[in-house]
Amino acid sequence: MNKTSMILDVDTGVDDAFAVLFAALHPEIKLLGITCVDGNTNVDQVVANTLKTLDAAGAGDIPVARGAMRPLLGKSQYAEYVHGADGMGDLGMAPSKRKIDPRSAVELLRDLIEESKEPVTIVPLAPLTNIALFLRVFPETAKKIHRIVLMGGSASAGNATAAAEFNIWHDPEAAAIVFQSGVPITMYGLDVFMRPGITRGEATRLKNATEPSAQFAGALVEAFIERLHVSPITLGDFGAVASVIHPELFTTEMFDVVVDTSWGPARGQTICDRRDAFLKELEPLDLVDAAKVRVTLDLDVEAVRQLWLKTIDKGWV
């Protein structure tokens, strides 16, 4: 079986954990390493949550590195009101005994890409601070990236603000650097983010399963539902990972995209030029610093849901 070599960049709250579990367990993914960044919660808590998630997955020795502790500009804006004070549902889980990799996030990215004999896909599920720093610090290694498939942005509305999605809004300058890097980018954003979900009943089934990964996932889903008073609850970031190995389940389209880095009400918006070609010809004014980005617009919701469930719980039918 050919495996996809992948590096995750995370700010592990609950839905990042769904994605980490999936990437660590799926047989078609070779998870080379994970870099952690300030986002849903502070970076030290992100590291702790990521290590706990790898424990639940029964993962091998996957290097995890600490990255940026704040955005390039401005201050951190955490989402603990969604993910809990610990960023992972306040489940009171014991600390992991895994050791953090001594390298910084950008150093780990460099080493893993340079050492890989296969093309490497980076999947950022967080603010893009680490990735922007890596592109700036190690530009020659950056040229070897196969592609970036990121969870972030929107071709429609926002969630952190009316215009902006949280990951891009948290560090728009970093996002602009990444989008303009020339690396092939697929954006898995709010247009599809909320659609694959898990119900309270499915969470109960997972908690009663025999595998630790399923029990852990079920507890996370249940905590998420209790906190947000919503069922089903979104699988969120996982969809970006799934789209790498099963692109046939997703519908994408190429657009010119600009990240708004102004300090006005649209800060962090991903402006997608969705005009028909003939309108562009009639009104040829281009977006300044636009990048060609493949944007995910639709997906096979049930197939994507079942992909996650059957990977997390081998006994799922």
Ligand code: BDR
Contents of the next structure:
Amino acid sequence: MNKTSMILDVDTGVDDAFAVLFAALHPEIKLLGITCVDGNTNVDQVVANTLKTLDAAGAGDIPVARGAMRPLLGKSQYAEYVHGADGMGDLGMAPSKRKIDPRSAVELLRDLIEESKEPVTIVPLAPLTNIALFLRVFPETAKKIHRIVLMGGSASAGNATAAAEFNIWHDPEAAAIVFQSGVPITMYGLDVFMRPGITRGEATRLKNATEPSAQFAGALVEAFIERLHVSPITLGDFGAVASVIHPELFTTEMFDVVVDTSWGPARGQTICDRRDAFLKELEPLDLVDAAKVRVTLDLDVEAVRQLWLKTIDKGWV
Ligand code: BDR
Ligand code: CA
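If the one shown is the form predicted on its own, what is the structure of the form predicted together with this ligand?
Full complex below, order starting with the chain above.
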């Protein structure tokens, strides 16, 4: 079986936990390591949540490193109103006994990429601070990255603001560095992010399953539904991971994309040039420093949902 070597960068985060569980459990993913960053909550809490999630997955010894504790510019802006006071549903779980890796996030990224015999895909599910720092600190190693498939941005509306998606809005300068890096980038953004969902009924089934990964996932979904008063709730970040190993379930298109780093109302917007070809020719691109980015625009919702359910709960039918 061909496995995809992958590093996750997370701000766990309820939906980051859905993605971590999936990446740790899916047989076609070789999860090399996880780097943590300030985002949904503070970075120390992100580390604690990520370690607990690996426990629930029954994962082996996967290195987890602490990364940036704030964006490159500006201040931290957390999303605890969405993810809970502890950033992961306030389930009251005991702390993990796993040890955090002594290396910083950028050092762990460097070592894992240098040591890997296979091409490495980086999947950031959080603000891009760690990834931007890594690109700047270790540019020679960065050239070896196979591709970056990130959850972030939007070719339509925003969520943190009318224009901007949370991960990009939290650290637009970092996002601009990553988008302009020359590394092949696929953006899994708000155009698809909300679509694969899980219902309260499915959460109950997961909670009653025999596997700890399923029970944990069920409790998380339930907590998310109770907090947000909506059912179904989105599987969110997980979709980006799924798109790496099952690209046939996703529709993408290439666009010129610019991250707005101005301090106006569009700060953090990913401006995608979706004009018709003839208009682009008529009015050549006025976007400075646009990057060619593959943007995910559609997906097979039911197949993606089932992929997650069957991976999290081996007994799911
Ligand atoms: C993104 O922001 C976070 O709240 C989620 O974990 C996801 O990565 C959605 O905008
Ligand atoms: Ca996230």
